[in-house]
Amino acid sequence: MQTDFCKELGIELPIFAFTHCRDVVVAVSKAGGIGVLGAVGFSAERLKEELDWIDEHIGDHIYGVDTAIPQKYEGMDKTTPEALVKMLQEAIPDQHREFASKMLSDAGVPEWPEGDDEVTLSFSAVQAQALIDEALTRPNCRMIVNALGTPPDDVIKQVHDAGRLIGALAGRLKHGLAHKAAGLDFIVCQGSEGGGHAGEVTSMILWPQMVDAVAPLPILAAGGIGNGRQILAALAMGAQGVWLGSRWLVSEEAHAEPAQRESYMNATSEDTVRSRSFTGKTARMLKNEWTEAWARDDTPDPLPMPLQGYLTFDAVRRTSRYAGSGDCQKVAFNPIGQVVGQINEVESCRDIVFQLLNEYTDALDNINALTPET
């Protein structure tokens, strides 16, 4: 199961599992994969805090580090996190601030506590800069990927500079395309079943194509990957490895309060919806009535980003610490992909990397079995 990009990483496992908790990160680092830490909303001195628990327990397993810079954005001109955050808040209609308050208010969402009113969302190039620059100091961080876009030129010189391998999200083939003639390593391809932003086109149609426009650049296949069976389907199909985020949602490891644990367990596949509703960017997540209010014409249309996560950022984090107060999970941000139906126990991330190595044996040998012997 060893890829050609697992050997140049030196890993065992072409398993990519992308997480914002930093457990998650070594567990499977340790399992023979390598664990990516989703750096969006960590402030450059929380992402050191972090880095230093992983390096502290990760021993000698590689990992790599995810954050967002999108192509625009409002407030591309702002050079300061300072000055982008004024611009930011400033920008931001009192109709939507209320629409936003109104609800959480509803659902009995207890306000946060007075004295921590610090917003840190990164999906901005100076903001994100920070976060690259502590990543980079880390022997054991190999890997930079961009969630948003083709990076700047400066940053991927910086990374190469470094000795590190940068890679970019593209769901859509022209976005490949760019990320190639940029000079990345790596394409995560992401079909729109998955978790978070994603494009429209399906993973069985977009994994082959862009493989095959790209190639000899790795693919790591992303989107409507939950089992060994879509883990042997990805390969099959050319990719170099798999990036799993929602798989690890629920895991032993994961920081998710029971409540959400719980929403992600008992959804189905039809449970989820592409909304604009935290992001301002089309993205993946279970559909409450968080996201349908907001798909109404009687109420406040989405801001582009990243407006609307500063809008919600007050929003993700009360609804994420206080997920079991009162209905908390009508109005929650609970991202993830379709395979949301296929996962329904907690199991430890060590316990679902040997699941997902058993599920590929059988099926590829219920594959070889299709074969005659000659």
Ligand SMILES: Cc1cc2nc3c(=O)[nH]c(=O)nc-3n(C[C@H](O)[C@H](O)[C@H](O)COP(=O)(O)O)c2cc1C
The other form holds:
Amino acid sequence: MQTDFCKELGIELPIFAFTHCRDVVVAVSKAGGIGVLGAVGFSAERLKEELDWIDEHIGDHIYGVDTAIPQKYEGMDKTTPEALVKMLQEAIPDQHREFASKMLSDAGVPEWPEGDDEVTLSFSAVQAQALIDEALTRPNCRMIVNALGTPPDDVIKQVHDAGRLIGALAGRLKHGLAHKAAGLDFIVCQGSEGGGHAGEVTSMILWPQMVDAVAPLPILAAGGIGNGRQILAALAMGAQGVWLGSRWLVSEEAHAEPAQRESYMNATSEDTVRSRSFTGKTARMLKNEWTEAWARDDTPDPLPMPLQGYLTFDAVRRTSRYAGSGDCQKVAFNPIGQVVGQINEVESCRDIVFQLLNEYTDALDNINALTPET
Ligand SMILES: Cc1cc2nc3c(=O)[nH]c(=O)nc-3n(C[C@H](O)[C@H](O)[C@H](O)COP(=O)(O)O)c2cc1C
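Form predicted alone done, so how does the form predicted in complex with the named molecule look?
Following is the full complex, with the preceding chain placed first.
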């Protein structure tokens, strides 16, 4: 199972774990794969604390950091985070603010305490730069990954000059080709069944097309992988590794309020939707009253990214912290992919990795048994 890309990185298993939780990063890297910390919700100071903790606990293992610099966004001309945030806050229409705020109060979601700025949002190059600078001070951080677009040329150069690899997510062939043309080292190719931002083409169709289109660049297959059979399928289609996001959300190490975990555990694969209602770009999440309300004709349309993200920032942090209050789950942000229907138990990341491996080996044996020995 050790692919060339694993060898290049020096990891045993081609299992890449996208997560916002430092404990998941450490657990998966220690189990032989590699954890990649999503930093979009962190300020540079907070990321420093998270990486300090990871560095203390991860031993000799390596990890990655993921940022979100969209290809195009409102306020791209702003050169400081302060100017960008001010412009975005002023551009949000009152009608949108009132609609969002009423939905939260109708659902009984408590207000966010004043002065608590534990959570932030960095959907832009000016904000992500400080995160990348921090990540590159860490010798064990071997890869930077970017969501939502090809990273700017100066970031690619900076990461390469620091001797690390840089990759990016792609949900469309043309995005993968743009990543290759920009000189990225690998592509995370995500089909539409995946959690978080997702395009329209399914993994079964997109992965092999991407493998062929960007060869010899390594592809990590993402979107819809939750067991070893799906890993075998991805590797059979030419992927050099698999990139899983949803699978870790209900692991023992993931930080989640019990009510959110329960929503995930009770959901079937038909209970997700691709919705623009939280970030402004289509992202897959659990369907609820919030996602349905923003899709109606008689309600405001979601704003473009990152405006909608700034508008719903309060909803995201409140519904995460107060997941079990009132009817919070009716309006909560619960991003997850269609594999949610396969996830029925809370297990440790280590057990999940072993299970993935065992299922992969069994599936491979079954395939090999189809070929008669000569
Ligand atoms: C809760 C959640 C949040 C995500 N946030 C990000 C993100 O900030 N950056 C990113 O590159 N990908 C993000 N993704 C997408 C994952 O990196 C990954 O591509 C996706 O989860 C793979 O599909 P799967 O959910 O079927 O495993 C997120 C996915 C989930 C489930």
